[in-house]
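Just one chain is shown here, as structure tokens, and it is the form predicted alone.
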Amino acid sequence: MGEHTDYNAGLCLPIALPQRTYAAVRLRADRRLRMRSLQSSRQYELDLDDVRAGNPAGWGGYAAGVLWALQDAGHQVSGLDLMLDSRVPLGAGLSSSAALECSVAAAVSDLLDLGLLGDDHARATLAGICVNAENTIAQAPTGGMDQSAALRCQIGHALLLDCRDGSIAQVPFDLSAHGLSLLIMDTRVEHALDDGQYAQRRDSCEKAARQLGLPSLREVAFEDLDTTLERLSDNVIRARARHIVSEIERVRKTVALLLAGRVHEVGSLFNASHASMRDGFEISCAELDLAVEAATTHGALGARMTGGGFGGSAIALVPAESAAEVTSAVIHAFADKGFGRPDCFEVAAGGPARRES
């Protein structure tokens, strides 16, 4: 829950999948670059001292953008071999370029020994180093909800993220422990975060902002948001501030749901999220909105896409014996529709980025 809320300094609650993404390292003595990724027949050399913003372009500017991060914050580096191998499901909605930037972020902190995994904290730093590299280097106008997840969430925990002090708390997601399951829809309908619509959303809420004389919208009370959106100068604008006010406020709830083990109630929050997305913040698509129909009229407590928007993912609040069956009917629904089969899935909630022996 929280979408698009990290970059308006709100609130968010995301969980990390317990898919990886795999980077294998060998650091070299020169400040040559060569990048490989299993994933895709695109391979990349350059010197490190040619990464800029838009250069490389395509995946490799996430991961070359990792080092010119590190080295913008002011750590020596050198340059690299890498090679990248996903289980991220890619233009998923699922943040696997954040997946792609942390494990390669780790890796160097790690061959390095530049501290950068050894506490909360120092975490945190690298997340933000992380968001950077994407920002500058990849030229994607996101906020820090995915790397956060990436490098700071726990197994069986959602992260209650703070985007505008950077405080989290973990909070328990043990859906099995409720007889439930997390669905993930991925609708196949590729999503990216640097074809514009992305930065149209954020310039719209930041001119909300500008236009209530406040920082972000995260200062607008929920109370008094209908009084405070007349305010605004047109209607488009005001249902972009009302998606993030809202949702910030859904956050909330659901981490009231959470620690009062009614889990179960959640599923009305996620219903209510995606109409705000659809209706108010104008991101999702036909595939997306039929896979949350689909899976909420046969059985799911509730559905909303998640990520960017305009394709990629939705997940759905299940009870565990009827997983199968809504994922059968979101793969049926979509036949009848003439769509693409969906890949459907089930998730619990992962651990953060690490070294695996």
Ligand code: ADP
Contents of the next structure:
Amino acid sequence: MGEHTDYNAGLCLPIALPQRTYAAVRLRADRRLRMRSLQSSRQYELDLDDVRAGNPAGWGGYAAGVLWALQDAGHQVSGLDLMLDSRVPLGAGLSSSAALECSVAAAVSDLLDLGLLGDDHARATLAGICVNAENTIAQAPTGGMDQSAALRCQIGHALLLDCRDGSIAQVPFDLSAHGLSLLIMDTRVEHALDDGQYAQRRDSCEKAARQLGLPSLREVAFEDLDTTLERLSDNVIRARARHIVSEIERVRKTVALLLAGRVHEVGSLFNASHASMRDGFEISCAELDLAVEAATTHGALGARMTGGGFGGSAIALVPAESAAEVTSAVIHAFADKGFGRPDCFEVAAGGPARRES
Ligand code: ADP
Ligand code: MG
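The block above covers the form predicted alone; next, return the form predicted in complex with adenosine-5'-diphosphate.
Up next: the whole complex, starting with the chain shown before.
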């Protein structure tokens, strides 16, 4: 819960997927970066000193960006040989880019003894470095939730992240104990965050805050939402701001329900969140809407798109015994509409990036 709230200094509530991105790293004595991935035919060899905004382009920007950002934060870094392998679907709204950055960052921190993997405070610093890599070198204006999830989540918990001050709370999220399951429905529609839509949404939010004379939309009280929105200049900005402020409130409500053990009731918040992203923030697409609709009409307690939008994945909260039925309903609904086959799988809340020896 909590989509596009991160760059509004808001609250969000991600989990880490159990799927991993693996980075095998060897430090070099020189400043060369040699980088390969089993998920890409594109290979890189370049000098660390040539890394800058937009260079290298493609996936290498995320990896090289981490080295650049570590250096930007004052750390002494060297070149490296890198091989990546990932079980996180790429470009599916499931944060494979953050998984890539955080796996490289964790490996380099470990090998160079930078101490950025120790406690949560150190991990928060490392997450910030990965965000800088993504924003500055890969030039994706994303907000930072993904990197915090990859580095700061705990197994069996959702991460309540306050993006105003970076503080967190671990919220128990053991669905199986409640007879429930979380189903991911990857539509396999390629999202493209770099086609400007994401940046446009971010601009609208910043414009709304400016018109209200506030540092961010976080400062709008949910109780005053209607009267506050009247002060905005047009209906599009109003709809964007309504999504952010109501989504932050849904994060609060989700946490309260989880802490009270009323996990089933989170389903209706999923539905409200999806409606808000579809109609107000306008970041959904036909495939995501169909996945949500098919899931909820075949037994899911609620469903919502997840990630930046315009494709990628939706998630559904389902009674564990209905997961197979919901999956087949979604697959059939896609076939009926002539859409490509979605990839559906269940997940539990996983742990953070770490060294595997
Ligand atoms: P998401 O983070 O939701 O998966 P993004 O568009 O932010 O979507 O990031 C996807 C991009 O990240 C891919 O297009 C690719 O450039 C890069 N990427 C992620 N994982 C890998 C990997 N294992 N190997 C190569 N590139 C990767
Ligand atoms: Mg990403």
